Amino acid sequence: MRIINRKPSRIASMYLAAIPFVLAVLAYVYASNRRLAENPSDKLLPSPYSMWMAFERMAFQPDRRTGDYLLWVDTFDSLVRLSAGMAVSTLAAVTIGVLIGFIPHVRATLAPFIATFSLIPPITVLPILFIFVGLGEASKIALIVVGTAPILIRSTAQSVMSIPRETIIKAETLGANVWQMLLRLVLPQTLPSLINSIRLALIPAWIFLISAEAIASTSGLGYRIFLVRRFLAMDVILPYVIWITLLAYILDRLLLLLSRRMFPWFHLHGESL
């Protein structure tokens, strides 16, 4: 049997998936040991033990100035901003994206504008947002919306347009009006693809969130990373980067699980990454 037709077992898949992570950890430990052997005070590649101690200090020891557990405060603030921004973008996709994909007059009116707006580098809009809405929470949430909403809208519109025309004609023949077709035909067909689009949009959403927090914030994961960089505190920065990666992975898996539970038929003909 050819290798393209052979699938690894569940246990084999777990071992194969672990190999790149183990190799990355071993490579880091080797490089860290080499640098620390030459210079014990080197800060560029801290040892795993020093990173764990820094993580434990940030997570389980109250800050001397504020009394807060900084890791959890930063995590909460960042997740609130991320959730708010993605909620607004998702709502825009469900409304504007569906209308663009389903109603030709709306598509002719809004599709060119959305396509053009999506080409603007979102990070360049950040100074404008600071001027118009200030340095508070609104600017950070707005940056996430500016960076992700056009992508989700275009993806949703394309998903609606890919619904077979025969299906829409059948609904019209059975007497369904536009509102009924939107609720009973378009949305059920579109939501699984929308969840996949949200999973992909989370990647730039994290980038925009960290960027906004680094420039103008007093809390958040991005704020903390850029605050300690002036001290070359890699023992704090690297655990925070790993923590952000873990949070992003958990959110991605939760969305995939939600899609599989709500729309099992969407996952019948292939694996989901």
Given for the second form:
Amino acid sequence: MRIINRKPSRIASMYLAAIPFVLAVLAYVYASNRRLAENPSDKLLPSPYSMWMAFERMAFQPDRRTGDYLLWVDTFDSLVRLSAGMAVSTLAAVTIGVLIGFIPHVRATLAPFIATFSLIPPITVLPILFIFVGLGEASKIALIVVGTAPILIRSTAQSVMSIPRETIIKAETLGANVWQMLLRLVLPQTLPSLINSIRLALIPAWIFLISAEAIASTSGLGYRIFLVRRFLAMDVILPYVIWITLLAYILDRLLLLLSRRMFPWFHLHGESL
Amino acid sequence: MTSTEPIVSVRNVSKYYDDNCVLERLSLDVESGSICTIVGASGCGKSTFLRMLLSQERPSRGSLLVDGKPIAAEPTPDRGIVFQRYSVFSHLTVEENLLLVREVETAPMAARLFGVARRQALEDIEETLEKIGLTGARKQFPSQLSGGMQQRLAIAQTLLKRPKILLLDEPFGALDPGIRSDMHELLKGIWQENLMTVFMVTHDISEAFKLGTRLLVFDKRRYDPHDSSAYGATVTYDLDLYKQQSTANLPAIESIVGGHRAVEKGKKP
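Could I have the structure of this protein in the form predicted in complex with its partner chain, to go alongside the form predicted on its own above?
All chains and molecules follow, beginning with the one already shown.
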């Protein structure tokens, strides 16, 4: 049989998926052992045990100076910023994006502007944000918005425009007004692909979050890893990176789950990643 | 219905896309209660004609009258449509698709019914579900249905609005022959019950003869061998299938429908 037609069973898929992870871990442990055998105080590739100790210290022991459990405080602060930024961007997509896609006059007015705006490299806006809104929470959230809103608006407008014209005409012949069409046809047909876009936009959102926190912040996951970098504390940085990755993965899966629950019709055919 | 006023009047209508002439000086009157079946080669403008009757497109020249008044500038509920595809809402189940008609009618802001009103509306569509044989599939989404079931749903949904004019754009084109003739029976029954005017574009000549009370054949009168888009199509045969049940013209029509296909390639259907 051709290789494109050979599909792994469920269990085989799980084993296959595990292989690269196991290999990566093994490679790390091997390299770490080699270095530590030569120099037990080496900081570059800490042993899994010392990383666990560092993680345990960050997560389950109160900080000596502040009395906070740093990992959880950092996680909470970062997630609040991330979700606030994504919430604003999503709102912009659902309003501006949908209107651009559905109403030709709004499209003519706003589409070129949004297209131009989306080409500004978001990080270049960061100093402007710092000057205008200060170094507080607002500038970090604003950076995430600047970085993700234009993509979300554009992809939402595009998905509204790809609703088959026949469907919209059918709604017109059923006597629906524009508001009713937005509510019962355009939004429901667009939301599943909006969720997809949000999942993709979360990737740059994390980058902007960590960058903003690294540059000006006193808490957050990005702040922490850039803080401990000064002491070459790889035993803290690596678990934090894994933790951030895990959070990103969980968010992604939750959104997929949400989409499957809310829009079963969208997931009837074909596999989705 | 026996009105002498035509329900649809087409007055000297031409349609161009840029320099491409699709329809040329088309004139006809259609009486209320007829089933006009429309056949012709691919790209002869029959779907364009239907889209003009739907107000999806406007004539470049000439005028279209419905009930003696100029046709509305956009699609309205007095003209129902069933397309070959995308005629139902893919994100709604069978019963939600039917329910939507009532919801749009009675809830201008929410476009949704709740509680007693919703239960009442669900009871009201029970008979329709029964008639189109989708009672068992009421909770399914359109993509879970067969092509025939989808089109039955599309027709039922359109008819709930009680349009005066029903437009069908190759509604059975994607269906198996057996299911097709079931759909013909369904359509005939519906037409007799509701006495509306039907325009149906089809590729299938026997379907056109079987269902129609009047058959319109779209074809080009003039033909420029160097520039196939120079002249548009118009009605070349207009048969009253009530009076003359003869199929004397059948071979000629068949050659029109089948003949130009190779030449017409690359044109907007």
